[in-house]
Amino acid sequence: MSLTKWNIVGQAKFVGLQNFIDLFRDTNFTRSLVNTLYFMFLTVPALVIGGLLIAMLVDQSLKGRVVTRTLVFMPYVIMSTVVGVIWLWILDARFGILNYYLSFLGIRPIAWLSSVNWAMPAVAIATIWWTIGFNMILFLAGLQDIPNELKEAARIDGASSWQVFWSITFPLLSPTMIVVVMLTLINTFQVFAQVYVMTGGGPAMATLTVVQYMYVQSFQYYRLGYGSAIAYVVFIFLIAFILLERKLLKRSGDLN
């Protein structure tokens, strides 16, 4: 389909590599994904980063642990939809609680999803509120697979908790930090429906990412050929992330 020029009624007419030559040509396109790694950029240093604070948080012997863990991972079973409603709410510009409780410091309200500086970042908090918790559960399970009599053993020998967790913790989690690494990586190129129900691409395309600018294309100037090409664009870069993820998992022996 990506060979064709097709607007789904009719037949499609095969033009070649003429869509990925418009495609490269296109400066919306070429938009759609510096916005898409800008977008990557806010969020999977802080997704992988958080999700690893929380994980060793909740992993020690404190009180209300469990209680802690399931308000984290809550969000993630919420629809992205809902998700964007909610968010929609709590970032508006008048009546949103954001900048009502931003007010008691000082701090004017923010147009935050009407604005070309802010849309992107109130967008990214949003996706890192909604998903963190399913990093914090992979942590939480790499974390519990380190036996605990290897930290202990550190700690008898006068490791600082630093220490610990640069020596082994850090070493022993490396897989499970690729693997959270590269899912962030693939989930986070393929955003779509938070920012299809926050901002819809706005405000002057500030927001436009790629996995929309393909549904645009295909659903609503039904450029169904035009639209595969950008997929297989999409599917390229998750191949590549696919690829370096097993390169990296062969290099720390966690697969075979």
The other form holds:
Amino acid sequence: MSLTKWNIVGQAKFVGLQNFIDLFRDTNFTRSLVNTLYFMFLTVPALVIGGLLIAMLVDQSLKGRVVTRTLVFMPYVIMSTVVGVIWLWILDARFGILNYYLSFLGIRPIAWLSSVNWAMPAVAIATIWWTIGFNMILFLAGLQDIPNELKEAARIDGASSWQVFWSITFPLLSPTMIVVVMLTLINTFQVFAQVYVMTGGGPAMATLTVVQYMYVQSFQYYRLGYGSAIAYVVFIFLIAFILLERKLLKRSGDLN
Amino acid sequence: MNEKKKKRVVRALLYLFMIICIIVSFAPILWMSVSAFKPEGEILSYPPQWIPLHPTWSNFAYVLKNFNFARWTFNSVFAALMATIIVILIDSLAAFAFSKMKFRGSKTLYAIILSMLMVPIQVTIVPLYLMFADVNLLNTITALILPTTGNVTGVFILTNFFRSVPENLLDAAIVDGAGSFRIWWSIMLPLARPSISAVAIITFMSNWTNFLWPLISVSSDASRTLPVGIAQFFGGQSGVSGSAPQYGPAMAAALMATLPAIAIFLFLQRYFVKGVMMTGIKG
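The structure above corresponds to the form predicted on its own; please give the structure of the form predicted together with the partner chain next.
Up next: the whole complex, starting with the chain shown before.
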């Protein structure tokens, strides 16, 4: 289908690779790709490192760890579009609570969703809040698989907590790490609902993402052939992530 | 002494981190709930009030009166439930066949099914749309259910589980005269209950929160689902009159859409956690 020109009514017309050629000349498409990568840059490190830190926190024998685990995971069960609506309200430029509390830190009100510079970070904040619990659970499972005796033994040998982390926990956690990183990459690359609700791709296309562009081209302009070509690009990216993951997992499996 | 002091500082810092996590996670949910009960004049009060001065149900009434909210909820629940039931039946049957029966091409078929794990729905959405348009199923609840029933993850998880069921258990059942169908129903399904619960939760949640496909496949209000209805009427980009969203009703709608999910989550937390871990393993 990606090789046809087709706008729902009438017949599909074979156009060879024309859609793909157009795609790479289409500055809006390039824009959406760059935006998506920027979104990933904002969310992936925070989701992975943050998820790991919280998992390590609730892995300690502290009071309240079960409550913390439950509450951190809770946003994940909320629908993506509801997440968008909640954060629209929190981030409201004039009446939102975030700007209110930031004002205590001496930060002037930020027009989160209508500013070209802040719209993407705003979507990123909502996304991190929404999905970090998912990564926490995966890391927690990984942490609990590491036998306690290993850590104990190292401690008896006089290793500091820091050394225990870097030379025991971290290496043994690497398969989990790879899985979490890849799942996060795959999910963030497909960001759509939050953007649809919070910004609609605006302002001035500052938050237009790839999947959203595919949606707009296919189902608002009904350029189905062109939309399929975009879908192919998405597919190629995702397959690349997955193959990379397989390769890394295999290598880390060989090492252990 | 110094060592002890250091330990205490570390502990204090850990608790501080914990408190921050709790506040950041829960404050937005609490703020949504509080806002839902605020009357029109109060919602935009500044500075923000965490306790509504004159709590009211009017936002809820407004949502239920002006939007087909009950219908969207019914569609969402019905579609997700049906999809879950179908997935469990199909996936457990398939998994039973793949794990315990030998038939021609079973390995190839299993490999093909597993490779479908890599194909996300976004990629297939345009052809899927055309297929449903061809058979006149757009705008129906069937359109909301069918595509999610091709759930490969479940086949994978259940096949792995069924493989661990000892053969002599099945042999004993065969000696007692049980057929394949009987074995599947009275031995395999009960044994796999924990795995099935996890698969059920994954399926239910992914259908329940699904957005792109329902947005495309359904345009009539009667078959709209909750995520789409909320996005279209309370999201920033459209709004009923094209104006800024009305936060009070929006939060009431958000709360009504969220509470059931949170309640289910709190009751079945164990299975949620298990489900998440299983999605991690599949990768």
